[in-house]
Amino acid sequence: MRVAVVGAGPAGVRAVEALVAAGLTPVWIDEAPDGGGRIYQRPPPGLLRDPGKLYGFEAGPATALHAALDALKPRTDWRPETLVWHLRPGAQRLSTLHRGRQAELAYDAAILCTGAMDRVIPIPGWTWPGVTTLGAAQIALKTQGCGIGRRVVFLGTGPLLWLVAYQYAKAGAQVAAVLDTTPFATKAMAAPGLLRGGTTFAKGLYYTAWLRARGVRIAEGITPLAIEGTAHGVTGVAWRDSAGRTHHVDCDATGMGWGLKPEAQLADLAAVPFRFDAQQHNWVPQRDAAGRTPVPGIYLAGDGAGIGGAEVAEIAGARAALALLEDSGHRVDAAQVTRLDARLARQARFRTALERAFPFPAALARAMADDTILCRCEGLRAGELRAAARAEAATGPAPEVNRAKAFTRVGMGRCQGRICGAAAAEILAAELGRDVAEVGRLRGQPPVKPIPIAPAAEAA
């Protein structure tokens, strides 16, 4: 039986671990030069950094995952620096690209552990040089030991906002401000549920307290007005506080993000149905608690199936592998299955509280000014999408987001809507007076990321 595991982050490592323990030799694919995922991303060879400084409180889990990763590589068909750019469920084949060379990989079953990416709300000035997502700011720090600027503002909401700000300040960068769009009262109301997170919640409190104790400027419940800059880069950030007062802080870089969204394009190409998760305010591929999808032979685990974090990803990776083994006739440890299911259920309750504490600010996206660049790949402004929506609604059925894509090119660029898709759906829904779930989602298309034309033609 040939099993492919796509992704070598927390979910992928634990999935492979379970498969190898059962006597299988999976094909293990990751786009990065090495495993660990974004959360436990390793520096490149030659850049040696102490795990305690690199990962902070997560040094223990990170080093344990890396040790498992290294022990498993020789027992698998390990393929780093390999992009899976297409998946054909009927033919049960993966199209891959490794250092410019195209290959086709047949599989009997696949576990997709594709991870997540930052969820962005475009604001005026977000395309200036020096603006990155929170995840990109963190990757720069982990992989190269450098920051995105000398004086940085972090803007958005969610646990990652506070973690990255803490990591930058701890590393010696000047954090000019942490600007959270979620009011403190919203977080306080979710506190009873957050207590279920134990050490995870405690670490979040520590990051916030540490930043405050060192005099970092913190504002909560803010409305961002603009990232200011020139062709040479960012110069500052303007925002309005909850009392309506306008503020400004000088900086030379800005990291921004409003939570995470699944990287689920491969699940989409595999014909897995999607549903709108109102709690996470994300479209997620359908699966059961064990990671099985309605598509035979396709299993999902980790943040690519729904945002849960590194600990949940490890549990879900092991659980999806056990589901695959059970479905293929292998005997599995029933007690282990029960333990994993119980841990996943506990984590789900904590996740509910976390989503309540840091809700996606849909109103901010819906109120985007008409002249704000919405889709940076195509240079499309928010007002152009609104105008197209009105024109379409006046002449026929109210459009969904893929029809809007056909008329405006929103989401048709290099990122395929990964960046602008969430905000575009909110704008479209607001303009049509509909719920965001009704306007749909931008569907995945191959290649899931840009590739040279020659390999694509070769695979056609």
The other form holds:
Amino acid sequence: MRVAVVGAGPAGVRAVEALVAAGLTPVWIDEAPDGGGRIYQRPPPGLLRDPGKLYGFEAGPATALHAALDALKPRTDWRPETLVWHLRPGAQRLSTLHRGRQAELAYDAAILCTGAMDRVIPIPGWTWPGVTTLGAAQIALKTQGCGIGRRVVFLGTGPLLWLVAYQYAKAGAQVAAVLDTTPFATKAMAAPGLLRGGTTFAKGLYYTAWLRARGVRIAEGITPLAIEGTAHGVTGVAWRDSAGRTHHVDCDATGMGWGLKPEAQLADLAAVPFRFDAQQHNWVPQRDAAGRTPVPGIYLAGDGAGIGGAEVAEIAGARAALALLEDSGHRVDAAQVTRLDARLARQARFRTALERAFPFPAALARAMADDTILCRCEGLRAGELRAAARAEAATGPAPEVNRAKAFTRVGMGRCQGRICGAAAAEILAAELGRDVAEVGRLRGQPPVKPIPIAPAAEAA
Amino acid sequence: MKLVRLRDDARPRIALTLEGARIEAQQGDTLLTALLAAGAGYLRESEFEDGPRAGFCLMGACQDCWVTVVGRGRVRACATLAEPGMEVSRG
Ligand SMILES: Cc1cc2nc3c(=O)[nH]c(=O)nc-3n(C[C@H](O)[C@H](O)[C@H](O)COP(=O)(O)OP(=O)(O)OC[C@H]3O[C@@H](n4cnc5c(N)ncnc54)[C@H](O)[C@@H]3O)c2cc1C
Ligand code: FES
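Other form of same protein, the form predicted together with its partner chain, not the form predicted alone:
Next comes the full complex, and the chain you just saw is listed first.
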């Protein structure tokens, strides 16, 4: 049986491990030069790889995952630096690109472990050089030993906000401020549920306390007003506190993000139906608890199937592989299945509390000023989307995001709406007086990332 | 945007060029790191005249870090390792 696994993060590694244990030799593909995924991403050769320094409290799991990864590579058809840019479920084929060369790959079953990326809300000034996502700020430090600036403001909400601020301060950067859009009270209310998460919650408290103890400026329940800057870069951040007072802090870089969203374009191309998950406030591909989708032969695991974090990704990867094995007539260890299912259920309860602690501030996106750049690929401003929505509503059928895309080019740029999609949907929903779930989501298109023209044409 | 080297910054040096001017980088740098740590400030101009850009996601998703390398064409600076002698131009 030809099995393909896309992604070599926590989910992909544990999926491949279970497949290999059952005697299969999957094709294993990752766009990155090495495995590890986002949380356990390895620096390129030439940089030091001291797990304690790179991964902090996560050094143990990181080392274990890397060991599994390296042991599995020779037992699979391992293809790093290879992008899967298309997936055709009818033909059961993947289209790949490796160093400019394109290939087609037939599969009987595929496990997609494609991970997540930062969810962002555009605010004035967010395209200045020196503004990055929170994840990007972490990647710069973890894989390049660099800070995005000398004096950095971290802005947004979620566990990554506090983690990255802590990692920067520890590495010797000056953290000018941590600005959390979530009020303290919201987090406090979720605390009892968060305790179920054990060490994850404890780590979060530790980072916050550590930053406070070092006198880092912290503000919660804030409304960001602008990232100030010039063509030469960022100069400061302005915000409003919950009492309505405005504040300003000088900085030369800003990392921002509001939680994560699945990188689910391949699942979309595979024709897996999506649903709006109100708790996560994300569109997620449909799957059962084991990772089976309604599309035969397509399985999903990890953050690409809905945000769950690294620990869940490892369990879900193994579980999806067992589902695939079960469905294809292999004998699987029932006790192992039960154990994995119990761990997934426990983690799901913790996740509910975490989402309550750091809710996506939809109101912030909805209130975006008309002249704020919404789509950074196309230079499109929020007001242009609003105007298009109004015009469409007056004349045509009920608008949704894909129609808005055709009229305004929102989400049509080189990133395919990965960056602006969440905020664009909020603006459209607000303008039309609808629920965000009703305006739909930007559909994925091949190639999932820009590739040289020739390979795309050949496969068409 | 100026990337600041905070650790592991004593790696072997490599030289490349940006718009013909020599830039010193370190082995293991991505092109984005090489340019922005050396003081290039930005990587491309937005086609929509809303200013310079210097990358945003650093994970190959936003496509805001495109630069051109002689012999390779357009690449994402965040996902391409710097190599000695590379001739790079913005956008
Ligand atoms: C930038 C960033 C930093 C993060 N840091 C932390 C952290 O410090 N701590 C924490 O707890 N969580 C962190 N997270 C959350 C993270 O998503 C999970 O912890 C965990 O990495 C999820 O594992 P995964 O296996 O589902 O996906 P990932 O680890 O994201 O792995 C997905 C892999 O799939 C590959 N891939 C995706 N699409 C394709 C394609 N089309 N073709 C080929 N390959 C593809 C990617 O290159 C990647 O290696 C971070 C997330 C991001 C985006
Ligand atoms: S910075 Fe986003 S693709 Fe390179």
